[in-house]
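First comes one chain, alone, set out as structure tokens in the form predicted on its own.
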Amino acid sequence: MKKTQKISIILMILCIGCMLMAGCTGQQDTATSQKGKITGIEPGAGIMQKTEDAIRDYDLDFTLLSSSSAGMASELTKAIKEERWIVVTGWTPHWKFARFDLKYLDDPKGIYGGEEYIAALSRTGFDTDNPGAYEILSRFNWSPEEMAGVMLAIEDGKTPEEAAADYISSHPDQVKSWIGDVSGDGEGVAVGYVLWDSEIASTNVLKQVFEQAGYTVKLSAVDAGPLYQAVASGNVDCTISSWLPTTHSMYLEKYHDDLVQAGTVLRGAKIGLVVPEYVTIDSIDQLNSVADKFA
């Protein structure tokens, strides 16, 4: 046998051995590194950062999966239909609490904070450049139940525009209190928002309120970090997607010098980890004991 043939055979044997060893190692890794999964939303969302903090501070044997608001809701819906265990990043108001029996896991370390509120923010100077629109922005306020109703209508098949129009037509006195005697006369307003179901609902209602007052409205959907930057830099005039004091605290701290808190859109909001009611644990610090059920 030629020397080159011997070398080729030796290399082939070594390659096969490496493949077999890799296969064995992979099987061992799969068997020993079984972790639970938390289904999240967009990577830039404040609730995702809080969940990373929760994984660290509770020493959870879990992986956080990035998705989107719609993707999270889809995975939750499928899991409930199949009666599988699932844990998701959740917030209130959201239509899922009207559709399914869900519960927040207790958070003894307080990672997700307490009750939240949703604030209306504007760029500096918006109140003097467009005082009428700023007045409407500062007065726009509704309840979690009212917001959830619009979200549920969208989930049931209406477009955000249709759901917002239905809400406005059925709440004329409330809309009148928001608008007051303001007249926009075709002036433009740029509104930014994040693609959460709650913010899609509220921002489309605000858009039609502005339009009823005579304004021309441009909507821009971006992730939370870029949204704060856009308002602070004046690329958009305002937003009603600011979750405080916990969820978006990092963004408000970064850009607060160039932002104005115009009003409070909603009180009684909440964020945290959410599971179906049939899941038999009640606290985040119990997750590791059943991590395999969330694989």
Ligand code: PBE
Given for the second form:
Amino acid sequence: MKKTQKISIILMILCIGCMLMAGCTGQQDTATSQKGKITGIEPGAGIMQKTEDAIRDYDLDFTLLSSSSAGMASELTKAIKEERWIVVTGWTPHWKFARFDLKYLDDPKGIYGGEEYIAALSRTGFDTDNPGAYEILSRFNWSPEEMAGVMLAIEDGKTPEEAAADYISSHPDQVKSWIGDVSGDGEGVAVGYVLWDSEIASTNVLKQVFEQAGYTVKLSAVDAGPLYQAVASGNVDCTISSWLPTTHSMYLEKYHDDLVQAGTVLRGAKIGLVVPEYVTIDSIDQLNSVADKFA
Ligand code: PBE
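Pass me the form predicted together with 1,1-dimethyl-prolinium (PBE) as well; I've looked at the form predicted on its own already.
Full complex below, order starting with the chain above.
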């Protein structure tokens, strides 16, 4: 064989080898590009940042899609109708647990914390500027079931105002225990909140409690980051959209010097990754083995 022939044969073998390898990695690419999707909510929500941490710490082959609370809920509803696998950023209280059979995936690394509570936060100086309103804010508290009931009424078609008014008229003793002998005389209270289903429910109830006590209430809906900033800078008086100790740890770290924790609105809250019951895994660390089912 001539030297040139030998070289061309070697080149051919090399080429075939390369093509085979490319074919293989090509296949691998399709496998790894079948990344799973986690259906999320607004980027500023604490649960979104915790989910980025979970993707990193569990080394998940998943992408987090941002959406809105309402968008997440409608994706979940659609998937369940079609019995498709879906994993969403979920939290309790939420009407979805009354509507569907769902479960939290176990979180052995504890990224999402344990039991959460919802805090009432005020700007510094609100207690002395408006002691009556501060008193109501610090006494306002209810159970996860009570909050979920108002959320479900809204999901079933009532406006937040109607659902809050129904709640208030059917819980006169509880409302009396929040108001006590405070009387507002038309004084203004600026309340900030985020448009999460849970906070739409609670903030509308609080608004009507303040109004029943004689205050004039201005609600402002903003994202979580701007909300903490607004309370810390005194642009709003208070909020009951604060989930602690884990969900909003990043915001509390940043603003805690300029915020007052006025009270505890609710105990027994929770955040995490939520799937329908028919999804056959139970833990976040099993997600990678079925990533393609969530693609
Ligand atoms: N949530 C509802 C919020 C707090 C309330 C769980 C979506 C969050 O993740 O920041």
